Each structure stands twice: as structure tokens, then as C-alpha cells.
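Have a look below at one chain only, the form predicted on its own, in C-alpha cells format.
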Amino acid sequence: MNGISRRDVIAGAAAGGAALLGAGPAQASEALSTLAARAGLLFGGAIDNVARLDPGMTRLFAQQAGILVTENALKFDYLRPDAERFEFGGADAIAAFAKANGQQLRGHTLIWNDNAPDWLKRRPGREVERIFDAHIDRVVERYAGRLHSWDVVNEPFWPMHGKPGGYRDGPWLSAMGPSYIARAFRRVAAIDKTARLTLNEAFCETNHEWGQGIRPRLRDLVAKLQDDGAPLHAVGFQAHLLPHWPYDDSAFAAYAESFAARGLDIYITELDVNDEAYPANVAERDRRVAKRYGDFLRAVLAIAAVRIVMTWQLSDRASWLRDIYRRAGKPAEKLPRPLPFDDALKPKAAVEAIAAAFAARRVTP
């Protein structure tokens, strides 16, 4: 997830619109996990501390997702609150729940230039070199053969802060130029044998200019990196989709599928639907978010190498677009509503469009 450009995103989102979902109330009689996996998929979600405290959220992940990922608990600036401690309280937490209800488990994120610790900021580059590798060392020996995957590397591009190749500026980048997507890479597959090794990034499903400007960049990118023989098993595509931007859902599809022909898994990893811009009205919005769910679902599901569809958290009420529309000060009638679980954990009209794009799935995966 983007920090500090998808706050922005979202606080300057503008007036937009869609047609209407004429879908009934959503159907929860068998669990998404379930469904998904008659389809040949993971289904889950983002979980952190709050969440696993939470008797109904707990119950909800442990009902619904086969999968979870670390939202925040494994990010370095989480880990490291300074250069002697690491904290990884939270993350053995949410990996023992998972354990207990046979849930799978993605490690998110080693390595992101967003978000750096001040202390991290400060220190000259050869000693960041040294703090990169002995953080993953030591991060990936901790967890080697408990995780489905690891988001290896997340969100490498960022073509407005300007640098050469359009690289998320921070400080990877400063110490190591581009060099550090494949070290990390093979520093984490030398210690970890079985997690699929996975590089995230933001904003390829959209055409908005942000969208077209990292598309190219990352093919290009995988290619480098598959040339040079570096250990990558997987694509994922955080698709916080914001409706009020361009989309060509068959379009970014194609662009997907380019990814499993050179052999390549594809994972969804942050789905949610931004309503910002979507009318007030409960009902309406709610069905609007469940179109875009359902339209989105259709078309990336008919690609094989899709292994994984996941939520950035299941109910609305743990979303991390609350947090920033309660910052910007915005009106508290409107909350996001993002999710397919609501504020009290019932399904939402989301359920049942996420249901039926996994059950018109066709491919043989």
C-alpha cells in the first residue's frame, strides 16, 4: 500500500460516477474462501493487531479468508522502531492465528523505500547496504517455511519523484540504485526455500496517467529480472481501484496476462473499491462498490495465472481509508465503505459480486 501518494490520491479525489448494480441482497451461505477455492484460488484478506483483538473480526477472517496478509506488522519502520530493536510481537501474533485456523499466510513487506524511519534516513549508504541485508537475513530466517509468500519487494516505481528509470526515490534507492530489487531477492531465496517470492506494485490497473507510466516500467523491470536469473515467482497488483480515474479492465487484463506468459503467478493483493466519489446514499454507493468489484473480478479472473484474490481487510470498518477520511476532517456520514463486510460484519452487496466472478470462472488454473 502507498503511503504518503495514495493519501494524496484519495484526498484529492474528484466527483465521478457509474451505473448500477441491480443486485439483491448479498448471499453469505458459504464462506468466499470456499468459493474461491472451487475456482482455483486463495481468498483472504489483510489482518493487523486491531483486527486479531477483535472477537467479530477475528471470527470473520477465521470464517471467510484462507489466506491472510501482514498488513502493517512486518513493514520495516514497524519492525524497527530504531536501529538496536526489532519488534516482532505483532507479526508472531497474527502468523500463530493464522496457524490455528489453517490459514495460509503472505509476509508484507521486506523491502518499500516509502515509509523509511528517520533513524534509517540518517545513516550513510554503505551502512544501509549492511542494514539491508542483516534486516532480511534476519526477518526471513524468523519466518523461512511458515509463509505462502513474500511481497519481496513493494511498490518500486514512483515516476514523480523524479529519479532515473522512474524508481520510488528512499533510502534503497540512494545507497543501491536499482541493483537493490535483485539483491533482496536473492538474499530472501537463499534462506527461504519454499515462499513464492513476490514483487507488488500500485496502480497498474488503472489508465490514469500514473497507471500507464509504471505498466511499462515494470514489465520492463521483470524482464530485467528474469534475464539476469533472479528468483521471481510472482507479479502482485494491489488494485486499491479508484473509480473516479479511467479504467479499461480488459485492457489491464492483457497487460496482466503478459506477466503469466513469461511464467509468472499473478496475485491480487490489496483489492478495495474507493467510493469517494460515489453518491451518499448507503444503497446506492454500496451497490456502485459492488459493480466495480464485479466488473474488475470478471475480467482478471480469466487469466490462469491468477492464484490469488485478497482484500486490504475484509469489514469497512478497519480500512485504512477511514484513517485518512477522518484526517482530511471530511464528514462522518460519509465513511468509505470499501470492503464486502460492513461496520457490523454483515456482507454488503460486494459479497455477492465477488461471489459470482469467482464462480463464473472458466479457466483450468
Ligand code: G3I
Given for the second form:
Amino acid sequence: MNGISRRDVIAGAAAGGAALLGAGPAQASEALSTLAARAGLLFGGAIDNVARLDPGMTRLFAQQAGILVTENALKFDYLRPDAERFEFGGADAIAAFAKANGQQLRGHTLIWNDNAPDWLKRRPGREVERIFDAHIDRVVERYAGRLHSWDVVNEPFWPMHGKPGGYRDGPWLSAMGPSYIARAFRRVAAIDKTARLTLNEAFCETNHEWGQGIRPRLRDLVAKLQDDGAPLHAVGFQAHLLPHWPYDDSAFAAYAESFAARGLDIYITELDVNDEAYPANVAERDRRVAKRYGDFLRAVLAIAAVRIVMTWQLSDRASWLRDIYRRAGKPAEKLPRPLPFDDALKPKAAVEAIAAAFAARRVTP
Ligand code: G3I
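For comparison with the form predicted on its own, provide the form predicted together with this ligand.
Shown next: the complete complex, the earlier chain at its head.
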């Protein structure tokens, strides 16, 4: 993957105390992917609609990302506009873009109980099961051997749905119960022998009640999947940070490390900083966003098993938070600025903070 194995990291740490993976201060113009590699990481971002990217955005992704993830193109509702069709155009274009730029690619996400199309919701349980298996087979076969990793199941939990075990409600859960999770992992592993199979979850980073509610459930689910021999290789923590919520980054790092202790890799999969609670002044917002990136990354990068850090897009211009913000009819003068690069694709203070966290990476065995 990026040439630095877990063994190298631990050996370095054991030999010289905490292994200094970042190897000193970043050169001003070095790409984040270069700095990340020097710290034993892959860095990248979510990408969508490559056919509609302007040359500046194309250059930004090509220059800064060592790994990409499909923001939407491999989601069930994107691939399956109806029961008959598979629309692979968007995902194929992203796969070709990554290959042309020598980048690795994550597939997000095969199975998610959210955003299921209405045509699927109307089907009876037995048919949903058949669709589940056939979908996984067709999609995984198409990209087998070409992906760094799959988010096989996204966000298995949502306690607010009131389902037993706090599972997220949706067609897959309704048809198969929680067994859909192991079933998905086994089915993918039978087809793609190289992709790292990832369980991706939200909110675990925060001490907010949502995070407090999901953390123990995710821990127990992973233990059961492993005890049952399900082929799970990594846990993804989305890390959509909301600074106006309660956090204890060290406590989250310890929680994440408990998965590493079970032999799993840790991916930070959708990092961004929601700045809505920050002052309107852009310079001040960018400064606080940068600080939040730095504080969070310094805490989690101490974990040797953290292999990937990905932001959810690279430029504010394409952030999902802007879609949400605009749909809510909020004032244009305070558009969200959650990402490392601004609307003009220029680096913000966050780039320096992320680079510094990579450069200063020390891991504890
Ligand atoms: O492309 C259509 C466009 O043609 C149409 O005019 C427009 C208005 O309806 O919709 C556009 O599609 C939207 C798409 O984003 C692209 O902007 C979809 O409606 C909208 O549902 C979709 O939202 C995505 C969301 O997941 C739901 O799939 C966001 O882009 C994406 O950033 C967000 O990502 C999720 C991760 O998958 C899981 N973790 C949380 C994260 C943020 O919600």
C-alpha cells in the first residue's frame, strides 16, 4: 500500500521510543499525499462527478490525493435508478481518473440502510435478500482487484430509529435483521480477494449522546463479526467534526485503538470540520477550523494502525455541507468552509495544520 508496514512502525517505535514517522517539518509546497506517505499514511479525498470537474479541481485532486473515495457513485441509489439498470458511468470515470493519476481508490459504499431508492423499499423481504446478493455480486465483480478497500457496510447503527440493538432501520435490516452485515462481508470477500473490507461508522469521535450511543454497539458488533470469522480488515471513522459538540480526542483515540488491538486497521474516512458555530469572520473561521484539524489528527495519528486520512472532498466549493446549508436557505455570506482548500482551490490554514500533524506523527506501540 504505502510501503510502511505496521511492523516497521512498531519496530521504529520500540527501537527509538515513539517512532517519528513524519520525518520533520514539511517543505512548503509538498503535497499532502507526499507528507502523509512520509508519516506512513495515505491521504486523499472524496470525489464526485469527475466528468464535471473543472481543470483546477482536476489538478487539485491529482496533486494532493494519494487515494480517492467515491462520494456517491458507488452507492446503491446511484447505481440503481430502477430494478433493471446499473449505472456504472460515474464510478467507472472515477476509477479511470484514479488509475490515470496513479492513485488508490476506496469504494463507498456497497450497503447502507439510508438513501435506499423507493423501488427497493416497496419489495418484499425475500426479494430484497435476492437483490442484496445480486447487487453485491455484480458491483464487486466489476471492480474486483482494483480497489484499495470497500466500505462494505456504512453506518450500521442509528439508535434513534428505536430498533433492537440500535441498528439503523432500512430495507436490508428489515429483510435480514443484523445478519445482513456479516452476509455482506462474506459475499464481498468471496469475490474480491484484495480489497480491504471496512465497516464505516459516524459520530464515534464525539462525546455527544449519539457518539456515546454508537461506540459500545460498534465495539460489540466488531467483536461478534470477528468471533464469527467474518472477513473484516478495517474500521472507518467518518470524523465529520462538529466543534460545537463535546469531544475528547484522546478518549476517542483510545476507543479507536481498541479496534487496532483486535488486529484491525483504522481509517479516518470523511474528515471535515463544520464551522457553522464559528464567527462569521473568514480568517477567524479558517484559523479555528485549522486548529480543530490539528488537534484531532495529532490525537488519532498516535495510533500506529491509522493508515488513511481522507477529507470529504478537498475544496469548500464541493462540500456536502454547502448543499445542506443552501437547502436550508441559510445566508450566503456564511457559506461553510470545512475543508483544506478554499473556493479558489488555494490552501487554507487547515493545510498547514494537517501537514504539521503528518510531519509530527509519533506512534506509540
Ligand atoms: O446529482 C443530483 C442533481 O442532479 C440534483 O439536481 C440534486 C437536487 O436534487 O441532487 C443531486 O444529487 C444529490 C447528491 O448528493 C449530489 O449533490 C443527492 O440528492 C444527495 O442526496 C446527495 O447527498 C450525498 C449524501 O451522502 C447522500 O448520499 C452527499 O453528496 C454526500 O456527501 C453524503 O455523504 C455521506 C456519506 O455517504 C456517508 N457519511 C455521511 C456523508 C455526509 O452526509
